[in-house]
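A lone chain, given as structure tokens: the form predicted alone.
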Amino acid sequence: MIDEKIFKNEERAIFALRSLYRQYGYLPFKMSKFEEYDLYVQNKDFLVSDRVITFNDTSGRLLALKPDVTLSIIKNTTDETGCKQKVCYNENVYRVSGSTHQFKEIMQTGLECIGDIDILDIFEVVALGAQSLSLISDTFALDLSHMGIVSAILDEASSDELFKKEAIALIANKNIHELRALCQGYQISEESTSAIITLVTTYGETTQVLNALCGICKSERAREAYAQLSALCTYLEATSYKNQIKLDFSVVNDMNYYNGIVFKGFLNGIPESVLSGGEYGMLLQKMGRKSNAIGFAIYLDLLEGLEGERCDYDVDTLILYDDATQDIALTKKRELIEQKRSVSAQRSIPSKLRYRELLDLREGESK
């Protein structure tokens, strides 16, 4: 059983997480650490980055050190009519850093649902995501949307491409200025431009946002989509994570992927997203494929930006011994590890070891 709400380091969350996972029967996957460079290419615009590290192996084949967990996921993945396949992950991805722009690898968590999925599955995975920022943090939010009303909206107010590109830009921004300064340009009318709007000023509680959105989900797939929202709503209120769930449908996606559920997750202290996830059917029909999807992924990475994480000492306990002493040194090694604490031994003090008390046996006393 995990006591702590937050984790001192990445291989306890990973721990707390899989274990999580597989209550619920997603089974663990494991991926090379390579894939045909093809596969990245014919689907650039699903990756964070379009900056993929290649290089050619012994055969030949060009080969990507894998910048996506998801994509691997869905090749290894069949469509069985009735059937969803559930799978569980922790891998390295190796993508271009936002802060330093230099390759990084990045140590990444999560979970794919694949297959015929209902609003059950969709359910589970969100609830899952809560959870699993409840288990890193006791002070965390889950900000939710759904890109089918926002497609719908755009798609009645114009069907030019590239304004339903730049407004998702703005949407995601809360950008309101330039979002009706937008519509002005593409000479949108004023009833659209207003439910473009409603979406960028709407957010909070659920049932609250639920009663905005309901007078601008007009067309019948705006409606369909309302309908799996306020159905999704009404099963995570009977949560216990019901008060940080909000929506916000600044929370968006590429609609040439994502089509239904779209979330983000954070963590107080972090200023970005720890959590993302959504439902993905188009990239499935993109690549081939009959079935609907819904994931996510944790970026354990970030989690060093918690306060939490941070810990002023290496082990609790630096035992120092000698030839006469190491007999002791052990058993004093073993009481204290069957006590919880953490324990180093050594003949002499490691320059750089922070340690919370020193046992010198040498001595025979503690200091």
Given for the second form:
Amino acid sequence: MIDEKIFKNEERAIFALRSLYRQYGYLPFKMSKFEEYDLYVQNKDFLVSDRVITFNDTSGRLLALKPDVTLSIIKNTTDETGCKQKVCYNENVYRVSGSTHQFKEIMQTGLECIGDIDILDIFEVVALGAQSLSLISDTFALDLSHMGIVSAILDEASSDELFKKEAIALIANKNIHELRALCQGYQISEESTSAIITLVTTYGETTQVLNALCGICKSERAREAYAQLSALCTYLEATSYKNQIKLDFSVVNDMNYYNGIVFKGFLNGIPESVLSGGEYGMLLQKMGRKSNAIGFAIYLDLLEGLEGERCDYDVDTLILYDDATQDIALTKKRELIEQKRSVSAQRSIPSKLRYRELLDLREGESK
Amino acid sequence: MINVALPKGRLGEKVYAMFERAGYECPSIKENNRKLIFENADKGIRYFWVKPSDVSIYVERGAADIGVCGKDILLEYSPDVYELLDLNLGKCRMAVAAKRDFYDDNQKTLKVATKFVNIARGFYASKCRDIDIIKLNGSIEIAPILGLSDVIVDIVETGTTLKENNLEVVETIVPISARLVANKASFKFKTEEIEKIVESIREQVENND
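Alternate state requested, the form predicted in complex with its partner chain (shown: the form predicted alone):
Every chain and every other molecule in the complex is listed next, the one we just looked at coming first.
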């Protein structure tokens, strides 16, 4: 029987999440550490960071240490009408970290649902995202957005790609003052400017935000996206996470790949999002596929930042012994371990070892 | 408790005054000592003075929930934070400056001395201009005088330092002012408290306009 106290936050999460995903029919997917570099070059913009660690294998092929899991999973699925493939994974990826600009090994766990997906699948994935966070911490938040709404409103405002790119970046930072200036600079109509600003200023409880959005979703595309978001929110309202799920359009992703629901999850005490997900049907279209897909990843390395149980000692007992007392030390050690105590036997006291109790068996030392 | 990172110096003092007027006073901050952290538990606020260029780091990493820093820092380091308000304080501009007799010879690589490597690189990349960046940490103005660079990219407030060194602004890259930024995760868990502060400061900014 394993004592759960010895698990780190991320280790505990791996087991809890795998068990959760298996219950919903997501099968574990094990992939190779390397992939052909070409896979990433063709879909460079889909990657969180476009810097990849590459090397030549023994036959001279250019390989990469995988910076992403989704692309490898997509490659291994097929299109089947009315069906979807559901996989979950726990893998390390290698990316440049945003704040340090250095390569970092990131432990990810997550799931992907690829195929003929409908609103129930979208609901299932978003709800599993919320449930995953709830298994890791009691205080969490899941922010939902819809790229269909964001892109429809920006397309109505202007067809200029540079404008849309800059606007998305400002929406992501809730930067209203510069959004206004940008719209002015591109001579965007007052109506469109106001709709874009509404996207930033309206966030929070789902019903309230949906009411506020109703008036700005005018085009057919925007209305379709709005209807999908409303339907999803209705399903989510019936879950026990309804108070933790909010709408916030500052959650955005590349419009060239993400066309529907996108979401990010946060845990209290961790300064960045620990979960990131969304519907990425356009990536599959670019790869010549008919399927749609949705999934999310949880960055387990960030869970180190969560407060765990503080341990003031490395071992319960430190036994000190010498040549004359080594047999007694061995017996003592065995006895203590049988009593479920942790023990370290040493010839002198290690400088960094913290112990609860010292048992000095050395000759001439007090016992 | 809301943690606020304030930039040390005159700008930080002006910003603190805005927080004070918004009802988030912390009298101990005005005591003449070397303390860097000040707290008013009743008001649920804690201030700390940090180097202006470090404010965005404290906020991005969550040590501060909100903070105030110059747009120059946000453009240079692109921290993943919400930029909630333009405070219209500390107004200046990021500009290209050169010696008065400077002639931009497009046939040669332009040598650019600056503290703001990313801003300079982005600016010249948008013009497809080949440049050689020389990263300096201070006294940028002397680079063109000593022939170290052709131009400099730096913050210009009044232009007095440039004038005194026989330099002039060739081109403005972007206007700069102080911005109120927030950590994205903190904003999720302390939404109401942060919104309350932002609204009260927004009113002051709008009244000053």
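All of these numbers come straight from a predicted model, not from anything done at the bench. By rigid core we mean the largest C-alpha set that fits within 1.5 Å across both forms. Numbering follows the first chain given and starts at 1.
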Taking the rigid core as the superposition reference, indicate whether the CA of R356 shifts 2 angstroms or more between these two forms. yes
Superpose on the rigid core, then tell me if the C-alpha of S19 is displaced by 2 angstroms or more between these two forms. no
Rigid core fitted, is the C-alpha displacement of L318 between these two forms 2 Å or more? yes
